[in-house]
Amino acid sequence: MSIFNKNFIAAGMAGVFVAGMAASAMSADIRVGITMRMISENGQRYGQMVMDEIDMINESGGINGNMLKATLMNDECKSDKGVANAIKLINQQKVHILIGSTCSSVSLPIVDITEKAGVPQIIPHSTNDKITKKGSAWVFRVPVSGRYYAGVNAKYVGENIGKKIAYLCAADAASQNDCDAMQSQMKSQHGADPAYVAQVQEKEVDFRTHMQKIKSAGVDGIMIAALAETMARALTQSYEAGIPASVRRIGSSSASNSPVPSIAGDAAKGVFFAAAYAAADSRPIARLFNEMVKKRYGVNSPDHDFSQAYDLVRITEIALKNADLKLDDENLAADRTAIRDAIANVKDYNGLASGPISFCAAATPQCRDGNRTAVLIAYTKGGKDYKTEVLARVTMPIDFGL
């Protein structure tokens, strides 16, 4: 069956906070809890996409005749809010499955909550290696792990850009992980130590002192690892400091988010990064997805956080259909276990990701980092009408980075 259901293009906007309630009277509910970062316009769209797709599953008859009842909460990329959301969804809403979060710094502590409660957690966006290295039997990751991204980036940089690299690293968990992993891989693959490293706060707005020092160091490239808005400011200021375009700008995976080229404008041109999906993908499935996102959410070139949210819903749908669920209070723990085991049995899911996504039963990164195929993407034009090109696709060995 195609991963796109018949209503894919035509669906309208759904309710922002709760989906699936109207149809629940005729059947038992499968309760889905969602906590995501929704403090930006794109963040709100990612959450809306998950809710819209859940609504469409219900409109098509639900899961084996049972309706999905989804509750969406905003954690604002704050770990305390994310933990509070998870506890509320698990203990008060009694969800069967938890989706979240966007930020690694939020997903990491939630892993401990879901493991203790015995609730399957499936992650839409977080890339930090430590998430699956915790050894929880209850967590699954749809996005590409940072350990794979670092290997792909370092190989390309060392072979095509140079080995004298400066690093500007924001304080959030994903950016720190990306920076550390890239430095480690540059050392491992090319014997290269960092030319310059700066740790900055996520809300920091002035990077000019760092850029002057980087300019003086005469580097081959600058890696900027930060969330989208911060990265865009740093890119702009790198050119204001007089660092030429010949010094390549390397982004962490959040460079794929559309605020980067939209805010950075011309400063985004030439920036390259590893991601899980490219809007420049020529596959028919990608063309259709791009058209849907443009029509439904007004985004011309969807980044990989859109595609990962979509793939997550499809994988969850497959698992729920294959799980033997009782859907009563007495069997809540058993139903949660059945869903976990059904996700672990998802093999070779082929969707929007550039490679197949597979899970397995062991509580290891090898089994829980389901997507191993990274795409190297470069911006060929910045601004709101930004354009990208695909440089390469690389599927990494399952044990890489462990």
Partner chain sequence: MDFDFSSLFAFLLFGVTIGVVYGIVALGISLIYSGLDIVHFAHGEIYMFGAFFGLVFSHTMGFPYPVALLLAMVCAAVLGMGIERVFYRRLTKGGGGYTVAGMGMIICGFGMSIVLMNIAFLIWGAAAEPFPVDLGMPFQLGDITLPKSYALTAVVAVLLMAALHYFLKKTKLGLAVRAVAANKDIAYLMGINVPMMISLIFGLACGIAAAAGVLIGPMQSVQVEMGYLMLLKAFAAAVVGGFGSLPGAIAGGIVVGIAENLGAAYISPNHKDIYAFLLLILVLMIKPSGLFGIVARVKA
Second form
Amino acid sequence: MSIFNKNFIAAGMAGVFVAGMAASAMSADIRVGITMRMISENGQRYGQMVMDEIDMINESGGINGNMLKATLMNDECKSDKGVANAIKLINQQKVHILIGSTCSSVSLPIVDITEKAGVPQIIPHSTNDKITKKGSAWVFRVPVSGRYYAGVNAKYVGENIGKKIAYLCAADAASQNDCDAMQSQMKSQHGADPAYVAQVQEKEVDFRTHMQKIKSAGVDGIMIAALAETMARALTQSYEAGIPASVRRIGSSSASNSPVPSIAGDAAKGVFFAAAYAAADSRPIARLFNEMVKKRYGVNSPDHDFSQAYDLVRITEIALKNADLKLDDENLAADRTAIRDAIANVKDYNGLASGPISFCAAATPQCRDGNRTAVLIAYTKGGKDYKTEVLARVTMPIDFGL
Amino acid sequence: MDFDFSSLFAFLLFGVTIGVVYGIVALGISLIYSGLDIVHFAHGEIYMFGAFFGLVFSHTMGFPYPVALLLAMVCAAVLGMGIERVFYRRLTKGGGGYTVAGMGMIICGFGMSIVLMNIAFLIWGAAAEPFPVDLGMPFQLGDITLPKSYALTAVVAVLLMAALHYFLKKTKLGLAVRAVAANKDIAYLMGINVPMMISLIFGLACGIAAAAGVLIGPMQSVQVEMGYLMLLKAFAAAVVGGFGSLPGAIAGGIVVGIAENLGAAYISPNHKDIYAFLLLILVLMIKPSGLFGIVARVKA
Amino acid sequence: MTAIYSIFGRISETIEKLAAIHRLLPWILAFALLLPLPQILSALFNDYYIYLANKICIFILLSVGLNIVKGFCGQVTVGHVGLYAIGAVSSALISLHFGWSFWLAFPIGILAAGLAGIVVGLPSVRLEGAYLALATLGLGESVRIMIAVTPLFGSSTGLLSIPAPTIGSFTFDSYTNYYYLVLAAAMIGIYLSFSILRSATGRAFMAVREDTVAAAVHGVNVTKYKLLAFVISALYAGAAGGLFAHMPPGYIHHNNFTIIEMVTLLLMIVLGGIGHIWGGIIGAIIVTIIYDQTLEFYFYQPLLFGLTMVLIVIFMPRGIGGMIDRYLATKKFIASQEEKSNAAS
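Could you present the same protein in the form predicted together with the partner chain, rather than the form predicted alone shown above?
Following is the full complex, with the preceding chain placed first.
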């Protein structure tokens, strides 16, 4: 067998090619891993927006001359898939920073993974309080934590609506947290016990029995904590059951997602909720953002999941620009630490969020829940061309709910 | 003690109105079972497709609601017949007919339900679509508001059941269907076109399921995941009423609807879905033939 | 293709020779060969594949258990994820609330699942086919809903920070360490399944699967064997559940136990070969790997899986295990025919 046998040459060339690929894979790119729930009404759009913004950063020269290389994965709101994605992104793509995830039940276990692996994790949408209470030094939360929302809601409800509140809580981690937090805030702020509490499945379709019981209980308000479509159905059926509009409907933060007003139609009118961003925000930056989302993704009145994803990319950009990165294989751990510290140094970031976002270095919820400002929003018009108004904007004290 | 009778009436009404929807889907399931001895695990997705067809015909193409309902039923029937012809029929080619295909059919049904749900997802996306239909002002019964859709559904359920009954008992084609249901080999020998009857049974059952989807659209909005939970409730309805019995399907649906609403109202609201399953399991353990059903015989 | 099959033939010959020396020898050898897998995977690829190896071992336990009751005993159960959930939640709760070590919580979790297996198996005594499928489906879903609405079981926040097992100062809190645990469990599970299925019990299962009346006529206590099959499969599911719960990051949520997971399990045994002794193992490995390699097509993945299930049931009902069996049998036949003709000439 001569070494010039064509099989050997082919194998040799393949080997060189593979080695070359392997070497070039670890060149001076900043690698970003993203895991989100892509299969939902707007899920793909949020992911697409993050990728588009990253592309635009690259087009204008990247970060200090380095390009961003992003990998977007879908976790379907399932914790085992999210964990698998995180491990894959950390070990296979060797990302410098992980963005994830949408659902609280997915973010919760990923916090442990990123903590153990020493990878900074910046969260786009999850609101469950436990995420930052775990004490991980590697996690940063851009959305407003559920405990702040509950505080704002409870204050407004207790002062303007009444103390007898009924609760419908859907079986997902964010809604569960919102329901629990609201009940405990109503208790601590106003000494009020819930008038009626019912757990419903995530995709529940028939709320009429619950509504009948709520009607008989004669409540001042109904809190519906559920994902968007489920909430919309509950709202419609609450009116069908004959519960008058004087009984105010209170939504959890997912009420800001567009399926709620577009499916519930008129039933969405008067529903209020705490969120991180109001499309009705009159600031120029918000106006520009609304136009951009409408033009690029065809969505009217973007909800706070859009704005939070956008703010997240901007904050990441700032942190990456400020971090001293070597971007070679030996310094992966050092680079990840540098990025973490750079995010922790972000102070008073003023973007789409309704208040400033500031992080600090300690591994505490006070430091890692960067956004403390909730806006209380009400729908003034339902349907596909829905309208909102801002009832209040509150920046909560940093220790609130802890 | 002042028992709240008006609320009790409300709960019963809710149970009946949602129960007839379960019953309509159960009607299709029972029909397939009595004709072909298989439990069609993909039936929930046919229901979902029916709802989407109805939405497309009524909103995108602008047909009036009753026309959209009929068109959706026809489309779903064609879809069902297609699936049966291409996939399920092959399972029985190994001989022994549908009964022996047993576990294979069940697994194929699960697989088919995933396929159908994802095809619907690829076509229509994950978003829930509202399906508004203007039927006029809702009925007022005391202080309970009953949107007209619920009443319409109940009427259609009875109509479908009656029409199916008439078809099976009083027409020649229905006689052929019943013959095929009783014993396929003998039906062959009698000169009946058995494959066509099988397709017909499947088509009818799928059309009926689609009707349920179109009828429930206005009440619940339309989403690609709506099939799966409905499937379980419809199975419970079919079992409770008795597999293979047509009035049993509707009756079973009403029983399931009432059970889950009364349970949620008086026992515990959190466990609403479990009541339907408990009923299913209880009936299966105590009297598997259900309320009206006949003891299942093995049919070739 | 022929090359792959002939490798299988060679392997089975070698195994038979080893087994002739001592019954357990092939197993010990296999275990020893698989032990350094994490290091190999880490060197060849990266640590993510170690995590995948862990998952595969857990899925193997689940599929093998499901195959026993479904493939060998012919009982149509679609509630297996419910038993998996019970094992996971029990083990998690005991270590979280009572602070007992994994080595106590885990067996208790298995036992809890086994008891639940009796409950799931009771309908099987009276029901067959689709009726049984419905009953078990209802039971499985009820378990998941109970978890979702009961705060003690985690409700919708899930159970967090489930502690990893420890032996003295060695903690199974990395995927490499945990791999040793799940590999041992999976190998024990596979070995036990082979023992059971090749024994009189296994034959009784198959008799019940083929025809319950004929089996009863031959003195097989149908009720006892049906329940036994369910309980055995429940023990497997409970073990898988406990291992899943304590695996880093130690988090379980009710949507880990939905019908989608059940259908994935079904796909595994259908692909691997229902009723084939290697079916669960082959299916678990192949499905997990294909799932991982097609992740970027998440849009179409469920469609692919459903279609695979439908097509396999129609065109390849014995699965991959069946295809291998057929090939080996054909080869043996050809070989024996050649011997005859050689002997004759």
